[in-house]
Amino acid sequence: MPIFQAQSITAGYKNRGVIKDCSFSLDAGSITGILGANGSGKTTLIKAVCGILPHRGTCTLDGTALETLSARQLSQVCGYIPQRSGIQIDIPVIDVVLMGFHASLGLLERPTESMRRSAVGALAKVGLGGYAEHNYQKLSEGQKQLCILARTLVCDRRLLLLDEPESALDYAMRHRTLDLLRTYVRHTGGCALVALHDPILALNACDRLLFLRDGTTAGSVSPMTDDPAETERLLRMIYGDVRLLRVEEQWVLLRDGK
């Protein structure tokens, strides 16, 4: 059942339009991956939904238009993970995770001990147990991404928006990250919209795939249940001459002739 709907989203930068009339919905407890070539609008769409970019159209979560919410209200229901965190100062890892609670704290109010315990637990879940007092700036790029994931998962946000979270992670952690997201959305009844660079990861980890081409929605499929021929057609639209194969309950993607 959809809990989020985007209707005719159009956005861009200054005088350059990037996405045009994108419409889609997200079901409760599901992960939807966005696939598209470089420049197709994946990041722009994510930023428009989370309110970073001005846009036309409407994003509705649980019947409420996100455009009507203040920045503080939006951060209480929506978690966003960019490709890079933007944090440039020396700060303990635990304090980065505790930032996830800022929207629920009053002015000058400090995180509670319960919040600190939750933050430590979130770090353990993403594989950073024991890193709470480490300097965030000393982490690898992959570890920084996992720390920001912990910051997002520490609160029960209904909508998670992730921009290529796998880009700095190794193979095992890419799949663990999507597994953590799946556990989170199914436990909370929320949903996740994830821009992905790796089509194999998207095919095997997402409940639904949204394909972008030239800034518009070219189609969407549920890779585990829909006609593989339609999935392959959409993949070819982006990646050229590829073939979709099912091997031991996993999708693989091959170049034609390989």
The other form holds:
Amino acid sequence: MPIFQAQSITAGYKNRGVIKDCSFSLDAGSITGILGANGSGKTTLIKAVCGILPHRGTCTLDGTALETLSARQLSQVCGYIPQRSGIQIDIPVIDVVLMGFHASLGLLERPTESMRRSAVGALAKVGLGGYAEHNYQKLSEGQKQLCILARTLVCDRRLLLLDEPESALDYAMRHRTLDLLRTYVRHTGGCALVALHDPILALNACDRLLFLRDGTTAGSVSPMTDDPAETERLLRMIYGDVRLLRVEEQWVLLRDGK
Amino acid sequence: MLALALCSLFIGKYPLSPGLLLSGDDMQWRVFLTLRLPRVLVGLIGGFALGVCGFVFQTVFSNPLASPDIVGVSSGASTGAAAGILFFSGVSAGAAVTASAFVGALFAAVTAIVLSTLDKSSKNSTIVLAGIAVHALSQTALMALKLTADPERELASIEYWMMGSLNGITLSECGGNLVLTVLCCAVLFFLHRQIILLSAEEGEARMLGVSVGKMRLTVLITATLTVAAVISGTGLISFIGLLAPHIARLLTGENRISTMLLGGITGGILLLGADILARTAWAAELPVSIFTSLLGAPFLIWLVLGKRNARV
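Having looked at the form predicted on its own, could you now put up the form predicted in complex with its partner chain?
Below, the chain from earlier opens the complete complex, with every other chain and molecule after it.
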């Protein structure tokens, strides 16, 4: 059952329109992947839904238009992972994770002991147990992404928006990230919209895929239930001559002739 | 810092002794209350505030070279002080110059901040550019004021004010400034969590629940008010806002409320130390900025050349 609907989203930068009239919905407990070539508008779509980019159209979560929410209210229902975090200062890893609680703290409140324990737990979940007091700037790019993932998963939110959260991760951690996301949305009953570069990961880890081409929705499929021929047609539209195969319960994508 | 403050109370041209003070010597008490105590309080609180504001500016702009000058507060204060020296040189000239410098500093900083809000993208770089424009305008006004100044008296006073000094500060002139400084510093400490969050990329900070535009404006105006309150009383004091937060970070290796506090304490130590040197290094009293610059300039070179990858 859909808990989030995006209606006719149009967004861009200054005079350049990137996303044109995109509409889609997200079901409770599901992960929806956005696939598209470079420059197709994946990041722009995520930023428009967040409200970081001004846009036309409406995004509704549980019946509430996200556009009407203050930054604080939005943060309480929606978590966001940017492609790369803009934190440039020397700061302990635990403090980065605790930033996730900011919206639930009053002006003069400090994170509680239980929040601190949750933050340490979230770090352990993403494989950064023992890094709590390390300097965030000294982590590798992949570890930084995991730290930001921990910051997003540390609170219960209805909608997660993730912009290529796996781009700096190794093979095992990419799958671990998507597994953690799956557990999270199932546990909270929320939903996740994830822009992904890796179509094979997307095919195997997402409940639904949204294909973007030149800023418009080219189509959407559920890889596990829909006709593979339709999924292959959409994949070919974006990646050229590719073939979709099912091998031991996993989707595999081959370049034609290879 | 407190030990240095205690030393500072008893160092100077007129020797003070704890014994004579305790015995109730009238002259000793007069010097202590009217000259030494205000000087030490301004050194302590002013240095602390400059260190805290340096931390705030460097964190909000994620720039290790950022300081309150970035929004033109120092050049505005100089222009205000020069106007005060030229136009209010009668009775209670000191208080008039302090008030005029304060108004100049605030006017320059608020102009820069308001100009930056005209750009809807509200990027940090817009504030920096607006600050550069306001700085240039203030310098032009300052040059015009200097041209009309009497070279014997007024011009020398303007130049001396711009070198900064804690000499001759009285509580009647600076009491209000000190109260304002303490209040603004308290507000900055209350907002420390938001200040750290502002160091993130704008969209990221917004999605963490920060109203970026409003909060950045609040923090910058509060920090600017603090610096304006300090330097309008003391004259320009170089490098403490730049130096103190870096020393604090070298000691703690992180950016937390404790680092902000340590930046303030370091600022207090630097200003009190520089003031003691200014009083004792030469027969005549020297401007305090000579000593803060002697420390600050090599540090800046080290920061630029030696630590190319310097972070906040």
